[in-house]
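Form predicted on its own, single chain, as structure tokens, below.
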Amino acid sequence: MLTIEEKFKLMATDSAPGQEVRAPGTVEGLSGDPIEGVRVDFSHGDVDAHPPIPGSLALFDQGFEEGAPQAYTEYRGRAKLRAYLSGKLAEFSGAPVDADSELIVTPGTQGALFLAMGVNIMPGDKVALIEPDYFANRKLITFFGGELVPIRLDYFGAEGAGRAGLVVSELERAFADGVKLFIFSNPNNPAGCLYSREEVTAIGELAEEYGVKVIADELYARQIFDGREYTHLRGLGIMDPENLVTIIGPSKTESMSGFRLGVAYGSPSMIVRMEKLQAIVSLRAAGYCQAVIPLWFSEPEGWMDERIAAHAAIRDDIVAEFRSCPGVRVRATEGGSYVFPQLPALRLGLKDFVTALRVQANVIVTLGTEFGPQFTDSIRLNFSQDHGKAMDAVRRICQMIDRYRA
């Protein structure tokens, strides 16, 4: 059993993105003049560069002039606004869902993710989640005592074939072999790939065969590139509802991360424990902003077509500048704001050349490692930035790697 101390020490956050030691140090074998250019952080998107919906402040401020009504809401969101979201994200994801029942609004989709995992893991509990995926998942795993069950995907394998590369065969056998519950991000986070219709499909079959418990991430859904066909998990019908909890948000696409708002649909025994561990934890997610929810599935005409298609165009180009960088590996992202392209053999360990890049190139990335420990070759960056700023950094990005190849 784990000691408080260590079970902390699991948790660290320095590395995390946004969170990486900032100050200058020195690393062994570090050598070579700055490079200039503006500093870009790749750890997360800039809002700046991708403002929240139009009106979203104008819709706060009327949450704040209309006072204690959206100041102390019902722990599970205010009843207008969740009856509102309950017609949208039925309408999205293909199934109904129960406004009073199936759906709880959070603190960002991470308060949902707490609290989704917080309520299905029992210390010893087998967990199954797919490596990589997002970095958080692991920790909270740990956090409750669950066992850690990864299962390997096979992204760069199933490149150009129309799947994310999930391994059925492995993930049969983790639910065989006594898993309880099963975490996913679709699309994938960091890797950036969509997964078919057949992989979901295979998902909630075995999920129903072995009565697997599932969370589905699918905080980025709505950024889908190249008309490529989503399959919601709870759309499919293939699963026993009270087994299935679905996680959306606009904190991503819509860059309205500093609202924190979040969204769980589904199970109502989840939702109502939810509920429950969430008023001892955070009351609810913020009244004023809770006010803002109805922009959201309800942006102006054209707005998200708008979003989706400049976001495409900052990867197209990433993805080309990393492919001309001799070694670099880079499967395209076919939804979200991430790359995770591989490096080629380098004379500084991946610690030290995400440091290197910081101190001398001025560009912040995620180290592959907060996405699964083997991942010590890759780096993650959120491309959701100014298009002409990332192509900069990506440029010093690919001179570091020159500098300090192997």
Contents of the next structure:
There are 2 protein chains.
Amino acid sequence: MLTIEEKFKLMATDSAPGQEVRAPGTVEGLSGDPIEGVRVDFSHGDVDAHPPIPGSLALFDQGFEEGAPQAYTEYRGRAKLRAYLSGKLAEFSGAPVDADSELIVTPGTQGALFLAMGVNIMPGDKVALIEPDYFANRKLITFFGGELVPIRLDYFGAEGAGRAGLVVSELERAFADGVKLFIFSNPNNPAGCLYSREEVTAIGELAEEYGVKVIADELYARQIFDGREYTHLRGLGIMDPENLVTIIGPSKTESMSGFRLGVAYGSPSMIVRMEKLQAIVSLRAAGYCQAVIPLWFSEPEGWMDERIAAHAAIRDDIVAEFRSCPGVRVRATEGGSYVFPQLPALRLGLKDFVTALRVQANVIVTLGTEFGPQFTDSIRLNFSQDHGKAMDAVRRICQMIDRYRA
Amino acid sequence: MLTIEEKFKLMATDSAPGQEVRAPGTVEGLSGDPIEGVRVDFSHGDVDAHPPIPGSLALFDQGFEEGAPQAYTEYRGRAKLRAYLSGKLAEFSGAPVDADSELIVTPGTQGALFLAMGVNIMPGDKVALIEPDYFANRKLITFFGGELVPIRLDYFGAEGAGRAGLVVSELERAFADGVKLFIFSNPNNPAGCLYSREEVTAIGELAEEYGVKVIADELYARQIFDGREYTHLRGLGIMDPENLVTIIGPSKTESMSGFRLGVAYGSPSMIVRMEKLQAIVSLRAAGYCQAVIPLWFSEPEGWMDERIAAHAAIRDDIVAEFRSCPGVRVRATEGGSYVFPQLPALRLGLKDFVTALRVQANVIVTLGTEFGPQFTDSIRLNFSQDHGKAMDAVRRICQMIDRYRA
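Next up, can you give the form predicted together with a further copy of the same chain of this protein, since the form predicted on its own came first?
And the full complex, kicking off with our chain again.
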């Protein structure tokens, strides 16, 4: 059995997004001069370039002034806010949500994910996940002692076919082999692709057939580009509702990350356990922060459309720029704010190249290996940035690729 | 081995503080009329009666306006805020704190406790805790699969002797028997007693002798009554600093609970692991909320003294009132906002009596059994309430005790 020190060695955060304010490591083999430019941190979105929903500070202040009832809510969130959200989420996802038994407000979508994993994984349980997918999923499975069963996503092969690239036969083999829990993000983080109705249906049918529980991470489900169809697994009505929990939050498209709010909804038995876990993890999402919830899904008219259009425009330019760089391969983002370009062979290893980008080009990106050990040739960018600065930074990345080509 | 459902059955929250907004259960054997009175919820403090530190909303608003740097901090908290806190906490606790390596900002003190437990307990590890002590400790040990080793606190026997009532021989026996981790709150929650310098020294010396790691929960360490001496374990300099982590937060005396802020400081190796865990639990304490930290430990002159005096006055009256009720035994609170009266024999079981208090007397208290299975005759009250309403409510409790005497 692992010691606690060994267990935490498996959960390295040195290259995790959000930690880039720390001093970079040193790199051998750098050449050339620094490339001047304004620093862009692609590890997460820029809430100054794309600010929070208008009115959110005023609502927070009201919550503070209201005092005790907003400071101390039920662990699963204040009842009237859950009532509001349950209506909005039922409409959004196409299936009813009971405010009392089927929804919990959490400290960020990360909080929802932690709780959803924590109430389903016992040591030794097989947990299937997509590769590539959100980096924390891997660490959560490790933390709870689960056995990681990776399912390949053929995101390059499926581009243009209206599919994400799920290899359904692999998923079935894993489920047949005893997987207890399956987690996937749609749109996919980091590849930015959408699962087709057929793919989501296959997931639901296989989960139902093999009795597998599913966590559907729909964090970016409100930011879908080019009028594409989005399929909510819960809206299909294929799965036993007890076996499915869906998570979403206002931290991304809505830029509300500084309030740390998220929500998990679905399976009543999981929600009960999630609240028990939240009671010992952090009690509740910060009471005063919960007060801004009524703005989410009630943004000013046109505000979400504008935000999505602004991101589609940045995506178009970034994808075009990367594609003009010989040897770079990138799938155009269909939903969410990520691109996951594959780079040509370089003289530097991935970690050194990413450090070089930071040291020589003032650009921060996330290592592909955070999303699966095999992505040693890929980097992730969150393009929720100032459009002009982001384009300058991507051009600097391309210059750096040229500089370090093998 | 437990199933996940069985594991969570052990972590019941039905009687946990904070959930009292839910409908009460039904009780057989009620008699008499309702006793009129304004509802008082003694399960937690009333931030309307004792409001947050002046200026906290303005500081939050500034943090929001600052934007990105305050929304996305390092997982362990924004560097400049850690620098501020490390200075204050070093002064407070009497031993140096390195801002970079020895401190993490968490979502509430509950968050700090969760992380501290999570980075120290592996399944099967023996974990010693005081009985009675903070209810979530028990559930955390269960969640992480540790084996609970209870250490009796003779809080009635030691009253007036300047000690909390630690049975040092029991602690040594437990440590000698292979305990890996020991957790205790000082002042004790729920009994409100302070550990003497000799008791804290004994804890430190035994921990050092047996290589036991210690979590010192000092949540209420700023609210000490009657000029009593408070002993910080870390300030004694007895223990290997790698084996000790201390936690505290502004949610109680300072009434900042709605911001969900806490801090853990000490052992660099634990802090590193705690940050890795925080990265997958909730990323960070809400970024904008962190902005209020500079008020903590820098309250307006006289503000803390007034607050402590106000609580001492409530304590005096509540303790006197309970002592005037035949058969009730209560130790006078030395630090913190709790009393833990022991009740005489009643016709109703504890759970039914507590429900009766709610249904017939409009008073909410916490069951003694949350703090240890043997406390079937005790209730906990958080007396950080409106003074007058609290006294009325305590008188109603005494009436109810009279009504249901066995």
